[in-house]
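One chain comes next, on its own, written as structure tokens: the form predicted alone.
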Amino acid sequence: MSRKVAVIGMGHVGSTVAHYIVANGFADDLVLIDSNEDKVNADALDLKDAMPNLPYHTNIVVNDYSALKDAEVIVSAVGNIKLQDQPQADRFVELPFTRDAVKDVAPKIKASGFSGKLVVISNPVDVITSLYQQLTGLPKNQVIGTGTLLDSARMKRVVADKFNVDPRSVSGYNLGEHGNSQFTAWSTVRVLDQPITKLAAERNIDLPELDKESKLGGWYVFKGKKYTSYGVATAAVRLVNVILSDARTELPVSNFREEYGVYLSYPAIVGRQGILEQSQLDLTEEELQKLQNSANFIKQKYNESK
């Protein structure tokens, strides 16, 4: 069976999500879908001119929804990041924008017959991905966010250059909101093969400022370039990846949480199926109390959005 994947919303992440894909061959076919006809063809010529010099083959389809009927994974990167540029601004400016894109694009991709998993980038992702759920009338296990995925990753690296280790030699997880709600769960995190809070004690390190950091490096991004793509992109493709190769890997990204009654971040077993399996992690009190605010935020978010 050919791996088959489509990116929806080529705005600066759905392009850098095709662009990783094409250059690692990670898809036999992909469909590129955006309302921007010449962007989107422009952006498909772009792609097949680097063909040429790379390893691999990937077929193009653009702006054909009857061809999501056989795909694998879609991704949604539908959204508009300029809305942000402006003081205070959070990622719940892109929601009515977002939400409106969402109900002309959900009924076409159930249209079409797709079955398969959708991985959503959108902002707000959280209240986005419930939209989706909701319109495609997909499972809640095949749609998932990338929700903190990148959050871990940004405290990762924050970590890592605390400690001067690789940030893959970090592991824990950032829960909640993909958002200014989301937070760092210290007492999953572990560095050097110890509790980050045992080694913070004894290095007098300063985690409220650690989890600041972290928190703050999508912004300095954005102010530096007015987007963010290579972080969300490469976490988006590697759960791509994870789905299309059945890796069954635990990720915290946003899935449907029963407990909660919504879609927020918590790690998951993801495979071929999707969320395969949910965690549980052992928290802290203040840890959890931290989560309830987060789902509570969520859900008001969401009936305000419907």
Given for the second form:
There are 4 protein chains.
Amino acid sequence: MSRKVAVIGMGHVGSTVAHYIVANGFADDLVLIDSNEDKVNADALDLKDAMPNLPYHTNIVVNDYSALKDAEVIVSAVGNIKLQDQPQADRFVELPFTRDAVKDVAPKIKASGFSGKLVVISNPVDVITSLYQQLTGLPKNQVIGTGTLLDSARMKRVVADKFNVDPRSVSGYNLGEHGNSQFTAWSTVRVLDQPITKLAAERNIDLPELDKESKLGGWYVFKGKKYTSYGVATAAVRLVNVILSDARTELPVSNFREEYGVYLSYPAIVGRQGILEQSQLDLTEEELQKLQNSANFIKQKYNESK
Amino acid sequence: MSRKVAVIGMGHVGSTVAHYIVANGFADDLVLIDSNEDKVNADALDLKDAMPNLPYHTNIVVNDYSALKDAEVIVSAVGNIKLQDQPQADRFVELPFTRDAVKDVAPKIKASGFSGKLVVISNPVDVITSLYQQLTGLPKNQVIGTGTLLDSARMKRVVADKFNVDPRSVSGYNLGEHGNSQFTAWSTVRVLDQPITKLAAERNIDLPELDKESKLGGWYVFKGKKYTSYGVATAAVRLVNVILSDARTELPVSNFREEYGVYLSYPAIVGRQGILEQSQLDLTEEELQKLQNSANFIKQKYNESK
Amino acid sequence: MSRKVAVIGMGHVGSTVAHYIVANGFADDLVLIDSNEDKVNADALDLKDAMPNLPYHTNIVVNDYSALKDAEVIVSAVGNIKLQDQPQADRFVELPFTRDAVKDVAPKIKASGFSGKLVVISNPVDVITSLYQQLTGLPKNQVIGTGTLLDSARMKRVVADKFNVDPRSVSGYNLGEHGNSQFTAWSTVRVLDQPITKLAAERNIDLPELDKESKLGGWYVFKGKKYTSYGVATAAVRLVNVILSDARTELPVSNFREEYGVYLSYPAIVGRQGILEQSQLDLTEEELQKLQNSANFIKQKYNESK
Amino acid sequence: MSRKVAVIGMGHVGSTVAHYIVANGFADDLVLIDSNEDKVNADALDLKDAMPNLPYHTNIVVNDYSALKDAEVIVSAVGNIKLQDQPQADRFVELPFTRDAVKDVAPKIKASGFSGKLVVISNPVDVITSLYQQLTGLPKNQVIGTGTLLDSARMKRVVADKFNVDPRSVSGYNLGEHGNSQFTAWSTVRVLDQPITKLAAERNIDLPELDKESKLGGWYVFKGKKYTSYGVATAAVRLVNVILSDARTELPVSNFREEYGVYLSYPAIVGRQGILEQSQLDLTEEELQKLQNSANFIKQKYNESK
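Taking the form predicted alone as the starting point, write out the structure of the form predicted together with a further copy of the same chain.
First the chain shown before, then all remaining chains and molecules of the complex.
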């Protein structure tokens, strides 16, 4: 068996996912799908133009849903980031567009006979992940949103800058909606072998300020580029690789939590069967309340979206 | 010593170069420069958001020309691809814009004390490479254009498709201007251990048709995406890695050929000192004529550009 | 689908193959088999001790033949290099040992239901590859010996040193037996865009001397280390990756040529189905004679081995 | 600037370090040094035989101490593992041999003008690291032993197996001597977002049993292979990469702690200047006592070794 991965939606994020995979030889077969035939063919051709100067070969198939049947992972990056480029917009301005796209795409995925794992980047990711699960009929553990894997990375960047260490030497999570109701669960964050709450008290560091900075990260990127791509694509491909290799890595991703009745980001053990085990954090009362609020918000948006 | 690389110009190509380098840990220090502060900061932040999910760390410095002093390689990707998005446009519509940008950038590179290698992607690349060499005062062998390293890759893709083999199992070159006057030197192309001219005769393959298809490749990508990025960025980063590791690889890149008096693409041995040795092909009379025409065209454009 | 690869025989070469695969994340599932339980378990444990400091995860399974059923590629590295450590020894001193090992291993591979590709490193490789094909009953195109992929690399190293270029900028092949009857087919070798025969004449280079140096390479390594590992393991893993990704790369490997009636090294297009197409070189009369001699030698040894 | 790394001592570990670096293109220039000329030349040649089939090029220099002058990192893997292959042997049986080797090597490093970072794998590592620091006169923060970076990896492997997760999702440290007096500081170990001490109590897991299993790991590998290589080489190369890229990663390595007056393993922030900052753990009384015992043992051995 070789590695087969698909990317649906070749906007900035989807094409960056495809390029990252091809440049590193992470997949043997890569299926690219987009309703914009010119765009997906252009990306495929551009990637093929890269291959003679790359060490790895990847077979690229374009716009063939039947090729999804034996894919191990499909990455959904459908969306329309341009809709966010207006005052007061948030990820939910994309919902009607993306919902309609998913209603088109999901039945085709289902019809292909696909039985692998679906990694959802499309925003608003928690609602869209839920929608995908419902429309494809895949088991809940096989449909996963990248969720706050990106936001947690942003939090780590901010904390790492503050403490002057490698962001990979910071642990902890942002939880809840991949959107405005999310929050850093500071009780889970550790750096320099200490709870950050302890260090913050000792060193007079304003954690809400770090939280704000972390949240603003995506906004700064969006403001400067009119989209975000590298951070989220890297998170998504990491998730894909964890699934392919059955690594059983603990990652904060959007997964269905029974107690909240929605998809939201909360750490889980991820492997070849998707979500293998759900973690159980010891959150503070305040964090639990924030998480409940975030869950409520996602549920409300999901109900509105149907 | 660690690896220090810089990218000037954070459009589609420059940012793809930066992402490819960061995602693979090809550099330890990466300097990103762009006159659009918001864009370059957004890309830097987006790349930093990727790092917690990457295996490698890269130090990113933004808009600091003084950091170029001890860089091993600078990649110039300044340009304005949007100018090409009009009927009858070719790479020369970018010339006035890019010439002015280079006149701004090159003296700053010089002032930094930089004495490394300059890899030029900016179009029209042969003219711009020449301009950079002149304005920075760097030795000619240290200023190199990516030139037809991309076009040769496109030719390999087309030939590989025709013969159903890996494009890396095709050898040979496109020569001359990275532009409309370039051509595939079919006398240099080999596949399946045979000169392609022999195989084409045996199998009734129309080489001019392949040439056309190869040339159209970039146009198709441009048409579908409004820019090209992965092919050219991969070529550029391969060139950077060859320089960093002093690999002495033979590559068709834009280098100054005395007999033509211009920068144009012709294979050369590339290593840590830049162009180490110039190859000498046995071209046909027709190919020599095409190359002369291409050289004349570049010279004329260069003279007009001054 | 994920990537599943197996290595049978955990001596110096097999364990280097395993380490190279694990260190680069080339496989998702890796089956390691050796009759020396302590050794294979030690290597597996040592590789697992590496993983917490590696970016990739690989699932390692030890000594389970049933796990071969759905493997994409099996690498055979069984052998006993110590037998070569005596005066006048060549690769054939390993034959009785390895033949017996293959007679033990091959039926177990067959019984597992394996229907993938078998990459044979075990020496004398041409005879052993033939034996594996016969005993497993796999189609001839699915059983491939690494053959002169290593010897060609050694030739490229020697030529590259002489011409002061990257060995990857040298093309051409060593042909025939991976053993003393092999030879460099100088008519196929090109460097600096010229046939080496032409350059050798111009520059007064003694090609037989280069041939000798190339052949001595393995002997020097063996003399200094009492085994060889990195060169051959790299060749084998390159072959594995070409198969996994269906790259259709042209490689000089040991494949069954009807006109000679034996397995011997001759370039072929390799992809996911193994040998996809056999190349056809324009060899000189002298080279054809050498190849015939090499084929005769292999045939004789094969007949003796049965 | 490009990356220059040296490896001194080409036994099983040193040569695996060299191969891992070459196979991944982690260095541009690699200096290999060993008093056994045949062995180091054999390894260099074997690595060069790998390069034509590798995507990266590395310049290899053999047995030239003057080439160390501008190296960024030197890895010391000198030692004689065979000395450990006897009943009741521990890492200290290597001490007289390695001490003498270091007394030969260190002055040559100093004489080269080397001012980079020295990564010591040679056993007994804490004593040997100290000896290197003293004999080279390099600042203490620039001389680092791999120490319990390997033992911590082994502990993570054992814990990960128990909890069925990725070892990279386990955090925590083994501390003290890289030898028999080391211990897992269970108070630092976390898995599934909980202190392992809490989970062990809940799930009735015997931590001393895990500790024993973790310690036995190296012994099992040694028993089966007569040496260990992949785990420790991976740890060392990770440390090298962290230094090259100035990643500021927190790692449990052997560094000089003033309060104990010896080199011992304790987490520290590592970057381009070596040890940038020393962590401060909240150890239990029992752990502090164990660490003091381990420090005393190292000090005693160091004094005996002089």
